[in-house]
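Form predicted on its own, single chain, as structure tokens, below.
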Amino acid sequence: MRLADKVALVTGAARGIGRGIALRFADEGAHVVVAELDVDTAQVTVGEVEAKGRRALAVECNVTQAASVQAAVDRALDEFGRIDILVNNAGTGQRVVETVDLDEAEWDRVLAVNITGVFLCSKYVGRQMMRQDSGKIINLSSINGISGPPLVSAYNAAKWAVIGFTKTLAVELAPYHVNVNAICPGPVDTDFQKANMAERAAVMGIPEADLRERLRQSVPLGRWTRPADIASAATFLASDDSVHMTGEHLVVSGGLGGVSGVAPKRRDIA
């Protein structure tokens, strides 16, 4: 097992991704903390980590605020003695909409979560990091990251920012063996895609299922990624393997290159 009695804390654990990630961690030997805004919903992945015969701990955390971030932290300090893995899952999709259309309260609530909780949650994680001389720190950046697909500006924004964060937090944390990476999801076939797939094939006056198909055609391998195939970089990163890896970003997406599609034109512009 590659992170044989490792302890994770994995923000935004309890579905999607996250719970992916959480579960092959635990397959692999670690324990794992459950960071959730809400403890309830995290308790179910909590049970199946110890299903799998490795500890597990919900904490509420909201990635936003300081204060919560750094109370989840010590938890899970109080709870197992260290933190060797971060991962920084937690996220939020964006109301699908032009840039000259996009509210500056939504575009406040799209970097909060996406770019202000990974800085957060590094922020105290890293502190515990150097005085253990050693971490790992796994950032999902996305697709989005490397591209720019129309009508979610802000989500594209705070991506882009994650992959510099990741960067600069690399060089930062080099000197205590601390290894800082992304990854860069393509589309991933959860609640969360299906939920913005359907929003913007509204917008853009077209069938769901139309842009579905229309986008699993795209990727090269054929189809949707899947939550496991993120966990399996999410692995190599935490591991040893990756032992000589810092700020880099991992694409994960099939062979997919970016997302694109122009919208219709609009006709309410004067």
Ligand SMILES: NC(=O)c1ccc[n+]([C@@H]2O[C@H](COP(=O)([O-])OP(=O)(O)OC[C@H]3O[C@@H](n4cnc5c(N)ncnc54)[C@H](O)[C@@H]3O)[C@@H](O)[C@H]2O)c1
Given for the second form:
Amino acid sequence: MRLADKVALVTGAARGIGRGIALRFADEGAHVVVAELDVDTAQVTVGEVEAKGRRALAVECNVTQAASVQAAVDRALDEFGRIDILVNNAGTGQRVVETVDLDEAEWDRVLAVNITGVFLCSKYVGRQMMRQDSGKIINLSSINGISGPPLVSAYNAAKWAVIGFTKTLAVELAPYHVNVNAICPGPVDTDFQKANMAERAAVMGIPEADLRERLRQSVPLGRWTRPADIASAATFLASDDSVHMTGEHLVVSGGLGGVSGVAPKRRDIA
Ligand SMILES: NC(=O)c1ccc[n+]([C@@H]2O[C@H](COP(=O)([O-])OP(=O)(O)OC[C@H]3O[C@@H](n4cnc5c(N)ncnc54)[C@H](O)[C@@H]3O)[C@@H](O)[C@H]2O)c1
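Starting from the form predicted on its own, produce the coordinates for the form predicted in complex with this ligand.
Below is the whole assembly, all chains and molecules, this chain first.
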């Protein structure tokens, strides 16, 4: 077990990628705090972690609100006394729309969750990690944080910002033995991605199934990314195996984010 008795706070872990990370961390021996807007569904993740024999706690938290974040961190510390790992996973998609038609309110909403939320959680947990003189912070960016697909400019801007923020925080927290890294997932078929696909297909005027298949074919390794793929990278970044890495971003996308072109068809080699 690579995370035996570590305490991890994972934001947005009621579902999707965050839930996958929480469950994998429990398999690796960690106790998990699920900091969530949707605290009822977070209780389901808590039950799943407890079923693996680890301790877990759901705390209501809106990552866009400083007071809410501070209260959630205090509650986690009351319960566990320390936070070894922070995963800034809570995120939101945006309306699929050209930038010239994007509402200012939608821009603000997307930036608030996807980058201000990362700042606030890092600020309040970061102070505790400085006191501890140790910690791991893992920020969820995206392949959109290293590229620029059309119709989601607020989301892309936020995910690029996550990588820049990661680098600065990594240097600031280095004297306290806190590693700060990011993960850039390719498309994962979660609730948020389902909504994005449906809206994008409608805007493009093509069947959603065609869009999904087109996307799958563009992945050199031939399938969508899964929560378990991201959980593997998060486990590596949360463990001592990555002790000499900070300010980095790991791209986990089956090759989609790192290359261009389509993989050649398989052939038999004599
Ligand atoms: N799904 C993908 O294709 C994909 C790809 C790249 C990156 N990501 C990133 O991974 C992260 C997780 O995405 P997902 O697909 O699992 O999303 P999801 O929609 O399935 O889950 C997101 C969770 O975050 C919670 N949340 C939303 N706003 C919150 C807030 N203000 N405070 C607290 N919790 C909040 C939601 O309640 C939800 O449980 C996000 O940061 C997302 O941008 C996702």
